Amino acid sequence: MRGSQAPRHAARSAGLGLAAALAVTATGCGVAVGDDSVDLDYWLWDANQLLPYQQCVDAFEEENPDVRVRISQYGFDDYWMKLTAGFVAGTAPDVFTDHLSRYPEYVQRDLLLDLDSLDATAAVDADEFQEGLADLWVGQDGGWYGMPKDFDTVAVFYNETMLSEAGLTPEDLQDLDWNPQDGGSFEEVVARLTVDSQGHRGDEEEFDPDDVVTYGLASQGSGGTSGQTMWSWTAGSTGWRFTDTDVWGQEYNFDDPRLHESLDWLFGFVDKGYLASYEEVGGDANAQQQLGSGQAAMTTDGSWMINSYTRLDGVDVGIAGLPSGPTGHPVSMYNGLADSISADTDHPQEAARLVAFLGSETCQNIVGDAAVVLPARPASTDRAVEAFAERGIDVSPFTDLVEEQHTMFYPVTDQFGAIDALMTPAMDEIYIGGRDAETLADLNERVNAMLE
């Protein structure tokens, strides 16, 4: 277990007692049919897993024909505004979707109910998914609250043709690095990759940074507090991690030279013409349209991402691994999306059911099949990566990380929130060329003490 928390079976025993109240008392959601069936509601935002999903449910049904499942889809903004106030109003689904920044904040304000608690989930056993996924989601309590569903890592796409163009090959982004002095081998292939409107590349002397029409990485804005897909991998690859344990630290990391100097290499590109700037992107930018449009050669994302890039119209789009940094390898963030039970739910065992099941082996199995993300039981995995495979796509760039165990987690801590809207303005900032990166300095003074 790579967190700091206690097993998650440690707190069993205490919620069931737990279980057992909320069934009488509970109010929500959950809409009685008839004397001995319900409907449950179920919440998720990434439409390219709506219907795998919608299979599983049906095989859930099946085998529980005492519960209806309605699943509901909303673009990944609108799901947290209509969750947010589906809380506040006590109509949030049964059952939802949901990311390690936002967890936190609901156990904090009891809005989750522990898996420990309920007979079908408190029977899953945590050492059946990927090493290290259910630990995330064990609260600083001990309570359980998700049920692993998928997990995701970080790698690059390229436009294959201006790949070729550039006088390169696939095998030329194989074990490349990356240091923040000069560089490395990545950024020779990003200058490489860059044109500007005379068809000058970035590593020729005639090139011109303020006229470029090609950049060699797409931008995804300043990535904000935890830079997942934009500078999350720089950092992480100089031995640099968010805070000073795995999960719910106590301290954030903002002030270590080591995440100054990844910024300043990353942001430097923006001067090179390497990198669109902020003003040209806005803070919303979009790195699949930049590679879909050709103003972007190369960009690194996530593993959810794989079939958005290479279902792109007109464009051939490879994936390669990240480069390797000053450790000697290279490091991804390991995120893992779960499934919680909301604790407006007025049926709990039956929701628990249902989580149960979408995490079960039937279930991940018919998501790996459908090769749309990264399953988080192993075998269902193996499935995926051969589903992928049957399509002419390699996604171990992803699993090798996983499998190598260069990875750090996202973030887990108290009052995410509040230090995601100090920090992400910053990150803005460094990114637009107003702000010095050493400056993060003082302002991790303020984040940590948020968590005193």
The other form holds:
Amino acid sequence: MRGSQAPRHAARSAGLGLAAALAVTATGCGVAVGDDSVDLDYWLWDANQLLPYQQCVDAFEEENPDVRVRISQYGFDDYWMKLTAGFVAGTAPDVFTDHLSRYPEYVQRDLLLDLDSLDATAAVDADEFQEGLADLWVGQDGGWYGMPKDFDTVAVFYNETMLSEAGLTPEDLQDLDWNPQDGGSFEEVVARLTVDSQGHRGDEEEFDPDDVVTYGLASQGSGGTSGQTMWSWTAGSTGWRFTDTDVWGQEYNFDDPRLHESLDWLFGFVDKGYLASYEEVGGDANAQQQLGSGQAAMTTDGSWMINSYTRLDGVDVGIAGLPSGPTGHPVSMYNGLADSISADTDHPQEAARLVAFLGSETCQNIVGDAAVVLPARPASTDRAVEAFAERGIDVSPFTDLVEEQHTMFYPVTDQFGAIDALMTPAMDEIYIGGRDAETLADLNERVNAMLE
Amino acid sequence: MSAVENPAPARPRLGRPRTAGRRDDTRLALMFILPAAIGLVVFYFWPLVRGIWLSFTSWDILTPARFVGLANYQEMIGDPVFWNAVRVTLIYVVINIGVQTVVALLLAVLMQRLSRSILLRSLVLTPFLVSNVVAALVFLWILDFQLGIGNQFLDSLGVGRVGFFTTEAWVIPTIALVNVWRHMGYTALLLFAGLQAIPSNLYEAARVDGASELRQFFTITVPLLRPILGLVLIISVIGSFQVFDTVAVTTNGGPVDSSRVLQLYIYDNAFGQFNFGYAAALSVALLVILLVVTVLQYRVTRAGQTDLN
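So that was the form predicted on its own. Now I'd like the form predicted together with the partner chain, please.
Complete assembly follows, chain above in first position.
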């Protein structure tokens, strides 16, 4: 990797030299304007966040006239491929939005800079962010590899019209509960919202589960290894956790019966007719489209999707909290994105200034006011909550979970790529119905062997 | 300027008949071969040698490769996903090549015997002009379980909807047939060219003897087409073993691992998990499979020999 850096330095120096020479020639008086400024590349994947982050960058450039920032946005899948290619070729961005499932592999390969080792970022206090967010980005070596930028939790999105057609009110969605034995009041609501082609509802005797027009719950496929929006809230609310410790676990708990019961209950909805089968929706199931097209009445999804759901054409979407589980309260996965600095950067100190700014109150407030995601700083989160409220959207089902600490972390471990390659087909198989959830116990041994 | 000042020696040499006996053209020949040879070494031999070397290493492309001996190959032998990928790929190849060859041969014979229309021949070739990715996307929509016009048609017939890309039983046959659709015109055209080389007097003689169209097909067309057919089979089987884009676009290996063909598994390992060493070993395995299949095919079809003489 170090070797591949050399041509980049050379090319960049040559480019700067040429630019300087041209500037001198153009002005004709030997005064080059702006030729000593530093260029930084910043990457992100969420198109919705492009605009507020462009505003942040504009504000940053105003405060730091010696630095110019170029933002690039790529789709989520292309993003990681381009990033890897960038690391190999020595053309990785100086600063980029990072994900909890990805950064451990980068840290392991010395591709990220420790934010504590740089002046501007070392000055930032981790306690300024929502509780626990900064800790997620502390590596096993104690280094700090990501400046928190936002957080997300999961809640219920539902079609208000379908809810009233079913004779239910938004109040009926408050304080629902579920359990793996009889499904609780949540399953009753899901059944009530399910309608077959003859107009019979899922809780009626005449209901035909093989001829469903509207599913009570939208499918997001099996949810894969993390089940972030699909199944993690069910298992989480039984008291189950992904790994033995909050962060950097050495053992996964895929062998826990509480997980198996949760998966059996949720994926059992397929046979009952409450949830679309894999055959119908495939591996790329899109819950938002199912809600938008009237194929589903309700779904559990993340806070980053608030705008996507509330802007659905012709569908009035409401938001409710997750149902409580056997532990007596709901549990949501709590995930956060952060900005990381590439070890490949030619300008670590300038990159650190940018990262510190992106995590600062100024930028976080800009993001909060734009009401696209929930920013990582509590005061900025409040501004986002207000901005959403001004548009008639109550996001408390998401924020309450954090305030009441009904959250569990995204699994941050080594080898996530290899674990995912093993677990996702297995989860798909359980969803399809070809595998018992109990057999995850065998896979758990192989997963844990990868972490040894 | 020099040409004007001293033009004399050039002219007689140009006009002189070639009487110098056998000139040694080796250097000239080498110069002609050189560009292609450089391309071959740089783009084929070097990656091949490097790929084989990498298959004996553990390499994540971001840190230097580490020699691990036969570890990757040992892992491969005990890897159920690899063997599943081999099985899935073989099923794909059999369906794809089986159907494609029969359909293409039929098309080629029909083109030769029934129509001389250039338009018809062009039409048959049209799917080949569509890129694999576009073809895959179009069929993904046509065969979508809920919205696809294909499934709506089946539903209206009372057959019921079929999860072409979402059920384990259907996914490989569907992908194989999508690729048959795309490639059959091209294969038919190659076979058609082979048919044109069969002397027409053989058919005339057969007709005089009262042989039916079917008899002519099996006793004249098929035997005489054998060398071309053999060559076409070898090329299409090699291509078929390397199926990737159609799978990547439509199912990405799912449901579960039912369409995880070898190329996709290689890609997953390399770019999904940074296991470039293991992916290189899987590629070497694919190379060996292809070599064996090709040699067998070449022998069985006697592609190097003709029955025309």
